[in-house]
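In C-alpha cells, one chain follows: the form predicted alone.
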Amino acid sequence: MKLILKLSGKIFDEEDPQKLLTLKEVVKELVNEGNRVGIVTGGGSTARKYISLARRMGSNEAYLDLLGIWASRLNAYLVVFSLNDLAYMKVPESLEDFIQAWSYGKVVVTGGFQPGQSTAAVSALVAEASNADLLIIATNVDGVYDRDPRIYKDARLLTKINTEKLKEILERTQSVKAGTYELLDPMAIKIVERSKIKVIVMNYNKLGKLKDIIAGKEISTLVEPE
C-alpha cells in the first residue's frame, strides 16, 4: 500500500520522544512489508508561540503562515533524522519537491508548502500526488465526532462518514486562522473529494496500533469520498 501519515503538531510538544520512537518503528516495519509511506507534520507549539508574538506585533496572516511552515519543516526534519537511512535526507518545500523525493523510493517526511495553505492540505495534495490508498489524520482525539469533544462530554464518535457529513461538522467548530488547523479543512476535503481518497482519522496515542487501524480493528473513524 501507499500510505500518507497526517502528525498533528502535537506530537511534537511531548519531552518524551516515546511516540515518535514508536513511530520510527512503525514505519520501519510498514516500510519492511513493502509498503510506501510519507509523512506530514504540523507545526505545534514551536508553530503557536511564533505566530502568536507575531500576531501581536503586527505580523498579517501570510508572514504568520510562514512561521508556521518553517516550524512544520523543523518538526520535519526531526522525523526525517529519526528515520535515518529509511527516509529521504531534504524536507520538500513545494509539491515538486515532494514528488521528485517520491521517486527515490524512501520515506519522504515533509511539512507546510506555502502560505494559506494548511499541513492538512499538504496531506492531501501528496495523497493524490503518490496516488496514496489512505491518507492517515493522527491527531489528539480518536476520530471523527459529532460534536467537539473537548467542549461537549456527550459527543459521539462516529466510526464511518463521508465528506459532506465531515464538512456540515468541520463548519461548526473549526477555525482557520495561522496556527489551528485540525483534522481537514476545506481545501483538504475538495482534493480528497476529486481524488477520490479514503481518509483515517486515529489518535496518534495509537500509532503503536497503526496497522491494527488501517485493518479495521481499532477505534477511528473512516472518511469516505463523496
The other form holds:
There are 6 protein chains.
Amino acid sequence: MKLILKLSGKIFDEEDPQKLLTLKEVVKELVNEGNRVGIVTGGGSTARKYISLARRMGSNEAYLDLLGIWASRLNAYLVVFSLNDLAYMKVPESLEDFIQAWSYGKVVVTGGFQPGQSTAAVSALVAEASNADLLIIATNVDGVYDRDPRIYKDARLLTKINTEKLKEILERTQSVKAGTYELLDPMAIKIVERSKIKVIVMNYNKLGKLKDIIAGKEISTLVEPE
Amino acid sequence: MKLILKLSGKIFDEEDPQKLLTLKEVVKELVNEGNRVGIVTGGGSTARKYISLARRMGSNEAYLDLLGIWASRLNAYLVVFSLNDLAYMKVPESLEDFIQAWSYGKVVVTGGFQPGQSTAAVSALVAEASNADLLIIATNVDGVYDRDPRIYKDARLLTKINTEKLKEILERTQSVKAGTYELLDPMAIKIVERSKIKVIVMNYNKLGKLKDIIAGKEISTLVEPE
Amino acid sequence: MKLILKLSGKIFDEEDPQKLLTLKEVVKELVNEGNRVGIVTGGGSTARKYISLARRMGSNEAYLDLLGIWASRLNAYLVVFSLNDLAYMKVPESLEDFIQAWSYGKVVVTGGFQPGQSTAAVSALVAEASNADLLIIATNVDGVYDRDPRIYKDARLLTKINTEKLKEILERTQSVKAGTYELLDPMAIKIVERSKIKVIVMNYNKLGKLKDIIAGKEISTLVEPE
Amino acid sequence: MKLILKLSGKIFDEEDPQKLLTLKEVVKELVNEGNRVGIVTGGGSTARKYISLARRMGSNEAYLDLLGIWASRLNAYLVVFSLNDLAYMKVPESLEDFIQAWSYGKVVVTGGFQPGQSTAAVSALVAEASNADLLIIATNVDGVYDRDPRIYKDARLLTKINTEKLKEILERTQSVKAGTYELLDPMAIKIVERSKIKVIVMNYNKLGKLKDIIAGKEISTLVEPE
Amino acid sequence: MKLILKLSGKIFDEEDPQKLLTLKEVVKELVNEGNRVGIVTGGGSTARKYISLARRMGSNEAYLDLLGIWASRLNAYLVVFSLNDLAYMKVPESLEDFIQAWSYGKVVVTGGFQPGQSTAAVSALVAEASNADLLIIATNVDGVYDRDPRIYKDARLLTKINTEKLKEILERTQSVKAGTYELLDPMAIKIVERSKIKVIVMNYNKLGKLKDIIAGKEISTLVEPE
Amino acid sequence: MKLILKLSGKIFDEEDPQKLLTLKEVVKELVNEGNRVGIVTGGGSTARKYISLARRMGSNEAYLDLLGIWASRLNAYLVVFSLNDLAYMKVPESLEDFIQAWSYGKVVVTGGFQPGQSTAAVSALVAEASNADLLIIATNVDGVYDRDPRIYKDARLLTKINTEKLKEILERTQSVKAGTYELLDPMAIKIVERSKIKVIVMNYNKLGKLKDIIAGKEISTLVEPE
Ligand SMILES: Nc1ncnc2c1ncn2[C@@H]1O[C@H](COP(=O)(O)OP(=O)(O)OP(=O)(O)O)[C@@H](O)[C@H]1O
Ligand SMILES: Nc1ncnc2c1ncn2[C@@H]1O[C@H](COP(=O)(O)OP(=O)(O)OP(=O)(O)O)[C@@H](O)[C@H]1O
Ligand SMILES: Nc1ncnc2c1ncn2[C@@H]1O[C@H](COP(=O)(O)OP(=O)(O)OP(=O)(O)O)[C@@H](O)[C@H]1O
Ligand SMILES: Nc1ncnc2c1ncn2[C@@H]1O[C@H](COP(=O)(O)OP(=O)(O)OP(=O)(O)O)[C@@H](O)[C@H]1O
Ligand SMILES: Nc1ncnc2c1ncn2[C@@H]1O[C@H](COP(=O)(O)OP(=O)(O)OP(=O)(O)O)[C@@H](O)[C@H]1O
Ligand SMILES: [Co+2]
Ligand SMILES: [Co+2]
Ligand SMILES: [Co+2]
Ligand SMILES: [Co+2]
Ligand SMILES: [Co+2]
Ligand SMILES: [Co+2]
Ligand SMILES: [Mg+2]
Ligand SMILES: [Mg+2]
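What would you give as the form predicted in complex with another copy of the chain, now that the form predicted alone is on the page?
Everything in the complex follows now, all chains and molecules, and the chain you saw is the first one.
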C-alpha cells in the first residue's frame, strides 16, 4: 500500500519529542510491512510568526506564503532527521523534485511547494503523482466537523462524507490569506476528485493507532471523492 | 509600470513567425519606455498532443500535467530566443526561480510551474510576486464572453466585469483535467482577488495594439478584483 | 548485459500508444532478466516544428539545436512516464548527469545534451560512459542501406559493415544544420570507434522482436567498429 | 566602501517590524552613497527551538547545526523580502554561491553555511571573499566586554582591542555545541587575522546610527586583527 | 564587437602569473572599449597528468575526458579569479549554462563541456550561441602550419586559409583519444562552417598585441569558413 | 561499521595507479563485509600549484582556498572513477550534499567543502553527520609524532594520545594560510571532541593493511576524544 500522511504544522508547535518519536515508530512499522510512505508537513506557529512579522513590514502575499513554505520545510527536516535512515535526506521543493525523490524507495518528506496553495494541496498533488491508495490528513481535531470545531463547541464530527459535502462545509470557513488555509483548500479537493483519491482526516494525537484508523476501527472521518 | 502578459498556447499553434515578431516589437517598445515585462506561455497543441498520447498509455493526471508544463516551457523558450538580449535566458520552473530571475531586470518568460493549476494561475502568481500593476491575458477570442464563445456563436463580449461575475461564468465551463483548464482557473481568480490585481483579457491577434488596449481604446475585457 | 537503445524521434510522431507499450514490455523483460538498459530519444516532428518556426524568426543555429534538444526531452519524459517504476524519473541533461543517474540501477532515459551533435552522438557517449556491450539504433528503416532508402527505392540493406564503410556511405548524405543530423553523425562514429562499441541498426517497428535481433535472427545491420 | 553586516539572530526574536525597517533605511542609504553591503543573519530563538526539540529526539550535532542553519536562512529571507529590490532574491547556501551572488551588485543576505561553524564565521568568510573593508557584528550588547555581560553585571565594555586579546576573553566562554556559538568562534577570528579584516562590534538597537559608529562617534568596540 | 578567446591549456603550464596579468589587461581594455569577451580554457598538463593516471587504472574514455574537463575548469577558475570584478564568477558547465551566464553582460570563462569534443569545439559552440564576430584560438605556435610544427621543424606558417584546407591539414594529425585533441577537432570546424564564424589562430605569447592581431598587423592565421 | 577515510592529497602526487588500485581493493573488501565507507581527499601538489600561481597574481585567501578545494575534487573524481560501481558518481560539494549522497548506500567521495577549513575538518564533519564509528587519517607519515617529522628527524611516533595532547602538539606547527593546513586543524579537533569520534592516523602506504591497523595490530596513532 502507498500512503501519504499530511501532518498539521500544529504537531510541531507542541515541542514534544515524544510525538515525533511515535510518528517514527508508526512509519517504521508501515515501511517494514512493505508499504510506501510519503509525509507532508504544515508550517505551524513558526510560519505564523514569520508571516505576521513580514505582513507588518508590508510584504506582498506571495512573499508571505514563501515564508510559510520555508517554515514548513524546517518542520519537514525535523521529521527527516528523526526518521534518519528511513528517509530521503532532502526535502523536495516542487512536485518534480518529489517524483524523483519518491523513486528511490525511501520515505519522502516535503513541506510546501508554492504560494497560493496550502500544504494540504501539496499532499493531494503528492498522492496523485505517487498513485497513492490513501491520503491521511492528521490534524488537531478528530476529523471533519459540520462546523469549525475551534469556534463552535457544539460542532458534530462526521464519520463519512463525500467531497461535495466537504466543499459545502469548508466554503463557509476557508480563506486564502497566507498562513490561514485550513484543512483542505479548493485545489486539494479538485485533485482528490479528479484522481479519485480516498482521504481520511484524523487527530495527530492518535498517530499511534494509525493502523486501527486505516482499518476503520478508530474515530476519524472518511472523505470519499465524488 | 510592471505588467505580466499571459499568452495562450494557441498563438504558437499557428506556426506564424510574424506573431512572435510582433510580440517582440511590442515588448521592446514597452521596455524602452521604462516598463518591466513578464511573460507566461500556455502549452497549446504540443501540450495536447503529448497529454493525449500519455493518457492513452495510462499515465496519471499529475504526469499528464507535467507533459503539458514541459510543452509550455518549449513555447517559453521560443519567446526567449525571439527576444534574445531583452530576455532572461532561462525559463524559471517555480515561483522561487521566477522571483530570482525577475530581480535581474530583464524580461522573464515562464511556462507552467506545477500540476493541478493552469498557466493562467502561474501568471497570477507571477503578477502578485512582482507587485505588477496589470495582468494581461492574451487569448484567441476578444475577451470574456457571457458563455464559451467557441461553443455558443451568440455569446456576448463583456467589456467590464468583476471577479465574482467571472467566477459565475467560468464555473459553468471550467474543468481540471490536464490540458483543459481554460481562461482562468479558481487559483488564478483567488490570487487576483487577494492581491487586488487588475486584469485585462484580450485577443493575441491584437498584440500590436497592446498600448491602445491598456489605455482602454481597443476592444477587450477589464476584470476588476472584488 | 548493458545496452543502450536509441529511439528515432519518428516513433513519437506516430502518436501510437501501442508502440510505447511494446517498448515498455521489451524493456521490462530485459530488466527482469538482469540486463541494464539506457534509452536515448530523438526529437522528431516536435523538434522540426519548433526549429522551423525559430529559423523563420531568425534564431542562430545553437538556439535552433536547443529547441530540438528540449523537444527530444519531451519525448524522453513520455518514455519515463510509460516506464514509471522501472525508470529514473528525471531526464539527464548532460553526460555528467547521466553518469550519476545510471549509478542508481534504474532505466535512464535521455534526450539531447548539447547543440552541434545529434542524439545518436548522445547515445554513443552514453554507451561509452556506461561501458555498454551494445548500442542499438532503432529507426524507421530496417538498417543501414548503401544509399538513402527514403530517396532511392532500389537502395540495398547491408547486414554487416564496419565503421569505415559506414562513414563513406554517410558522407554523401550527412548535414549539420540543426534538426537534420541523420542516423549517425561524425562524433557518434568517432566515439564508437575509439571505444570499440558494437552497434546494431534496426527498425523500431520490430522492437517486439528486439531479443531476436540481438541474437542475429531478425533483419538489421550490425556495425563493427574499425 | 564594501561592508559586511552580521546581525545576531536575536534581532528577529523581538518580532518588531520597526527594527527591520530601520535596517532597510540604513542599507538603502549606504547603497545610494555607492557602498556595497552584505548581510549575514543568526538563527536566534527559532534555531534554538528546533535544535532543542531535535536534541531531545536524539539527533547528532551535525543535524542540530543544520536545523540552526535553516532557521538562520528563514531570518535571512525576512531581510531579503524587507529589502526587496535592493536585494539579491536568493539566500546563498555556500561561499561559492555567495561569490556568484555578490558579483551581480545587489545586497546579498546569507544565513549559515555549514555545521561546525557559527554565522559569525560565515560573516568573516564573506568579508574575506568580497575583499570587504569592514565587518560589523551587530548584537544585543554594546560591544565586546571583558566578561560575558549577560552573566556578569559589572562587565566592562572595551572600545578597542586586538584579536589576541579577544581570543583570550572568548576562550573562557565559547562552546561549540550547536546553537551555542557566541559572538565570534575560532574560525571567525582565524579568518579575520589571516586577511587583516577590521571588525566593529555594536548594538543592533543602534543600527539607525550605523554611520556614526563607523565614524567612531558612537559607542562600540573596534577589533583590530593582529 | 563580440569575441571569444580560446586559450590553450599550455599557457597555464608555464606557471607564469605575468601571462595571466597580461591577459587581464587586454581583456579589461577590450571591455572598456565596449566589446563583449568570452574565454575558453584548455586543460594543459593538469589534464594530461590526471588522464594518464586514470588510463593506467583502466578507466574508460568518457571518464578520462571528464578528468580533462575538470582540469580545464580549474584553469578557467584561475582566469575568473584573475579577472575578478570583470568576470561572471561561476564557470558554466554546459552551453545552456553559458547562454544564461553570457546574458548578464560580464566576461564569461568556461573550460570543457562534454566528453568526445575538444575545448576548441566548446569555443566554437560558444561563439555560435553568442553570435560572436570573431573566434580567436591562442596557442603555443604562431598560427596554422602546413604540418604539425612540433614535429616538423620546416613546417610553414599559413597566414590565410579556408576551412576546407584546414580540414585537409588537420586530418593527417588529429586524434580523438582523451587529452589529445589538437587545435580544432571536426566538431569545431563543422560549427565554424555552418555559422560562418571568422577564426584567427595566434600565439598566446602575443596576447599583449591582440588588437594588432585582430587588425591584421601581427603574425597569425586567418581561417575563413567555407 | 561505518568508517570515514581521509586521504592526504600527497597520495595522488605520486602518480602511482597501484596505490589507487590497492585502495579500491581494500574498500571493496570492507563494503563486501557489510561496512559503509566514506572517503575525503586532500588537494596535494595540484592544489599547491594553483594556489601558488594565484597568490602571485594577487588573489585573496578565500579564492586561494577555493582553488585548493577544486583541486581536491579532481583527486576525489580520480577515486570515484577507480571505484566506479562501488561509488556514488558525484563528488558532494557541501555537507548537505554529502548527507543526501550518503543515504543511497554507496561509497561517497568528497574533496574540500569551504574556504577557511582543511579537508581534515571535512572528514570530521562527514564522520559526525554519518554517525561514523571511526575516522581514519591516512597520510605520508606513520602517525602523530611529538614534533613535525618532516622537519625533526628525531621526532617520536605516539601510538595513543588524547585530543588535548594533540592540540598542544599541533599548536606549534599549524597555520591557516590556504594550502598549508596540516594533519588536523582546530575545527577538525572541535568536531571530533564534541561528537566523541575515535580517530586513527596512519600511513597511506599501509592501506593494504588497513584491517590490521583498525584491529590495532599495525603501527599507527590512536587519537581519543577528550
Ligand atoms: N469543518 C471543520 N472540521 C474540522 N476542522 C476544521 C473545520 N473547519 C475548520 N477547521 C479547522 O482546520 C484546522 C486544521 O488545519 P491544520 O492545522 O491541519 O492545517 P495546517 O495548515 O497544516 O496547520 P498549520 O497552518 O498550523 O501548519 C483545525 O484546527 C480546525 O479548527
Ligand atoms: N466565457 C468565456 N469567455 C471567453 N473565453 C472562454 C469562455 N469560456 C471558455 N472560454 C475559452 O477559453 C479559451 C481561452 O483559453 P486559452 O487558450 O487562453 O488558455 P491556454 O491554456 O493558455 O491555452 P492552451 O491550453 O491552448 O495553451 C478560449 O479559446 C475560449 O474558447
Ligand atoms: N565578552 C563578551 N562580550 C560581549 N558579548 C559576549 C561576551 N561573551 C559572551 N557574549 C555574548 O555573546 C552574545 C552575542 O552573540 P549573538 O547573539 O550576536 O550571536 P548569534 O549567534 O548571531 O545569535 P543567535 O544565536 O541568537 O542567532 C551576547 O548576547 C553576549 O551575551
Ligand atoms: N598544422 C598545425 N598547425 C599548428 N599547430 C598544429 C598543427 N598540427 C598540430 N598542431 C598542434 O596543435 C597544438 C595546439 O593545440 P592546443 O595546445 O592549443 O590545444 P589545447 O587542447 O587547448 O591544449 P591543451 O590540451 O594543452 O590544453 C600546437 O601545439 C601544435 O603542435
Ligand atoms: N606532529 C606531527 N605528526 C605528524 N605529522 C605532522 C605533525 N606536524 C606536522 N605534520 C605534517 O602533517 C602532514 C600531513 O598532512 P597531510 O598531507 O595528510 O594533509 P593534506 O592537507 O591532506 O595533504 P595535502 O595538503 O598534500 O593535500 C605530514 O606530512 C607531516 O609532515
Ligand atoms: Co495552515
Ligand atoms: Co490550456
Ligand atoms: Co534527428
Ligand atoms: Co548563536
Ligand atoms: Co588539448
Ligand atoms: Co594540505
Ligand atoms: Mg526547483
Ligand atoms: Mg551547494
